[in-house]
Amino acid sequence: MTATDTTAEVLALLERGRALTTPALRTAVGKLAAPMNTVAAYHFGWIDATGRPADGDGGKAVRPALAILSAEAAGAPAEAGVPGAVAVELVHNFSLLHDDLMDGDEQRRHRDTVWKVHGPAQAILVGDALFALALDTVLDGSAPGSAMARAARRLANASRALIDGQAQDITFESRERVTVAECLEMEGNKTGALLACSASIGAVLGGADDRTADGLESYGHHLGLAFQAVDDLLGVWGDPASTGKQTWSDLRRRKKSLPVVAALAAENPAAERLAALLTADAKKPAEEFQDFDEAEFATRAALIEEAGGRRWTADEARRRRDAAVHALDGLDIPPAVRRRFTALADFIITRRH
């Protein structure tokens, strides 16, 4: 299969989630009261400021394929993957809407976020409420009791270690060092925790075992890890028409992330002028650093890659993809899903936005 024939086959399988999984989600928003429910269909994309009908981003729907893709490698229809699917949606959006307000990030997906829009306390309520409704969403499904409480409690597990994660990712951006597997280890549970639970939980819905389940756990683990690290360097040197932020994003807000801790383990002249930087701007007040020109943010850049802290970063994304695709090594699952978990590694490690 060439790469032309993996994109299409991942951009299908990613469309097939979103036409699955949307009209449930919708159903499920629309049990929130007023006016959560508009503000919470705003965040969506689903309509504008004004609240008139909108078609927009609804983001790579990556996590609710992978639930649905999940029930499949269960021998379970696409559909018994549906509840979780759904409810993975609502707590990463809950994460969103709570990440963007303490991020201060004024844009998402091309459009003015949540609390810019509606003000900070509909952010915080908003989120709440969806992180409520997907534990309602998938213990209110088809499946067996026994498959759904399973498939809430790895829920419940994934949303504790998301919000870990996002603790320990605030807390560095104070602290002048973090080691790498500091950094990995927070984006393990930041990122990792929901995807691992994506790609397991439809299974479980589906009937799996617990041995299938934890394989596919751990695919999505290490598949949530070259994500982020694919983030991380998009956060840094990404094109701002394809991911909607800011230039420099990640370096405006002094985030730690694999590139930055990367770039200061290393021990070369490159990365002793950086850490000298990044020490002199961790004592510079926020609105301060706020007006460094692009030209400072640029020379900040350019020593994290001179350290070497782009390329660690570009061959950890590979590292993880190769770990993700021999987790599923040993279980018993269909070829032609085997290969479609495959393609969407293959496709998150090469994605640009």
Second form
There are 2 protein chains.
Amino acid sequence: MTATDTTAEVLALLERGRALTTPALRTAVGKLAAPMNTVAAYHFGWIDATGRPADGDGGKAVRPALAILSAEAAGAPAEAGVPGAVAVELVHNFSLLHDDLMDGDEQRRHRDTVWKVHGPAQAILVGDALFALALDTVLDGSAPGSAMARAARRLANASRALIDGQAQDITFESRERVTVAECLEMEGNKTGALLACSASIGAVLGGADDRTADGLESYGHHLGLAFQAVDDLLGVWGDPASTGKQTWSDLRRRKKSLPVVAALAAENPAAERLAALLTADAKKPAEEFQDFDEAEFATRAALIEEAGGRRWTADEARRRRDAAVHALDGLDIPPAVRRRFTALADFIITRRH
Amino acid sequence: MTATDTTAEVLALLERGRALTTPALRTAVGKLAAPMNTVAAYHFGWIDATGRPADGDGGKAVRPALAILSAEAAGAPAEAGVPGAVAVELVHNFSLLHDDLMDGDEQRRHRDTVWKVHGPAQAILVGDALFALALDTVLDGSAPGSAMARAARRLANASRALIDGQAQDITFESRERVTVAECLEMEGNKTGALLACSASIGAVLGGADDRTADGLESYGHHLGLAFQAVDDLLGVWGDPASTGKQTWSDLRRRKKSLPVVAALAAENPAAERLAALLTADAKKPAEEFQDFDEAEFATRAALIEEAGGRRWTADEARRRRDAAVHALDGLDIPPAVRRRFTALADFIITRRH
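I would like to compare: after the form predicted on its own, may I see the structure of the form predicted in complex with another copy of the chain?
To see the whole picture, the full complex is given below, headed by that same chain.
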């Protein structure tokens, strides 16, 4: 297949995931008591801040697409994966609501975040509600009780990892140095675990055994790390027109992302100059730092690149893409499904936003 | 049995619940990534704010005692209820962590609340972690998969109700009037649902059928409403030396609790005078209102009593105690267990803190 074919196939896959998941997601969210249903609808982009219907950007929806593909991997119909798809999307959005508040982020998907529009209490409450709804959704399906218990347990475990990852991320902010291994562990928790759950939960609901589910989970874990490596690259060198974020977005936030920690771990003059700059940066008050002009951030980005942090992260994305695809080896899954998992991995490492 | 016998039996029951649950609860909390494990240990009263071991007040622990009794109601050993006991205690404490932050409450169990000591981000994060841990605990036991799925579903449903109740409670704050029915619905969600889950989850894990579990759930729901009615009485007339709260605690917070809404619903002169006072109070800034002298609050409390709000709430507590005990009629549970459920209901409506 050409790259264009791959992209077209993946876009169709994501679109199908959205089409299958959105109605069930809307039904689930509609069960929330007022005003949480409205706040959640705003968060998902279904209405604007004044309550008028909107056609907002609900995100890439990689997780629901994976959950549905996961059911098909087990030989079950796509529909068998829908409760899992809704559940992982709910957990993902629960974490966004809480993380945006904890991190003080004011923008998400080109709009004001929930805590900014509806206040911190609603961000906490609706996040909690989406999390509870996720477990309810996965346990309230038509699959056998033991399959639902296994699926819910994977979801609860992934949620715990997600929360651990956010705890590590917050801790790293106040630390001067973070190792590459620590950064990868944090990203494995914060991004890998829920993609791992997405890639396996549909199969569990569709009747797969633990060996197949574990293989799919491993695929999703590596896919998540590839996804995050690309995210970290876009966080420094992404085009604001594509990403919807500011230039040098992660540098402005002094985030110890993969390109930064990999650059600092290198033993070369650029790494030393970068370390000296970042140590001085860390002492500056946040306002002063964010008001740096573009050239200051460009200097830091150039040093990260010169030290090797950009290349290391790009290589890491490819290594993880390969590890994801290899995790499927020996699993008894339909060839068309395997091809789609591979296409998704290829798409994720070449995306621009 | 005399009232003294009942109290002794219930205190022994609560103590046994604590003894069976605490080791498993500590093991579960110990799994959290740093610094969440420390923050949670502070919240549970196991360490003080400086990290030194403490022997803090972990609360009455009614929920774990109920969950264990619930397993015995199904003819299972007490130990079969322990994962359920740990899970309901984790959900309860998840909600305390988040509610204290949303409500701006600075004190809990005679100590500074978590958000006050460790900051809002840790209160959000550790609350989330306890919730995830609760589901993990109930799904990670030795009961059959289908029993664990049913138990987890009851827990997820109770958690949703708990969150709905908190949403309603927050909404009521900004409303001028709340009906008795609305107040009862909110309290049924905020307090009834998790006690209902506590009273049934052990039985589900212990192999009970849905009919038995539903009967126990109904017992717990009414017990929760009795518990909350007494809480609302103590919130106005409780002795600070027993409750650890300020005098007229709920009046200082202008809380639309059961005695207040019941008084306002009465058609008598005291209700009219109370309504006029509370309408004027609602317009005052919070600082000015909290600085009222004792006599001002005593006047409001006397009007609530004169209008009939105190008696109505005390009667409601007794009605709910009776409904709880009657919900057990026709269930096939051991006589000793039934007697303990009854003793617990009697204890709850006579408690002083």
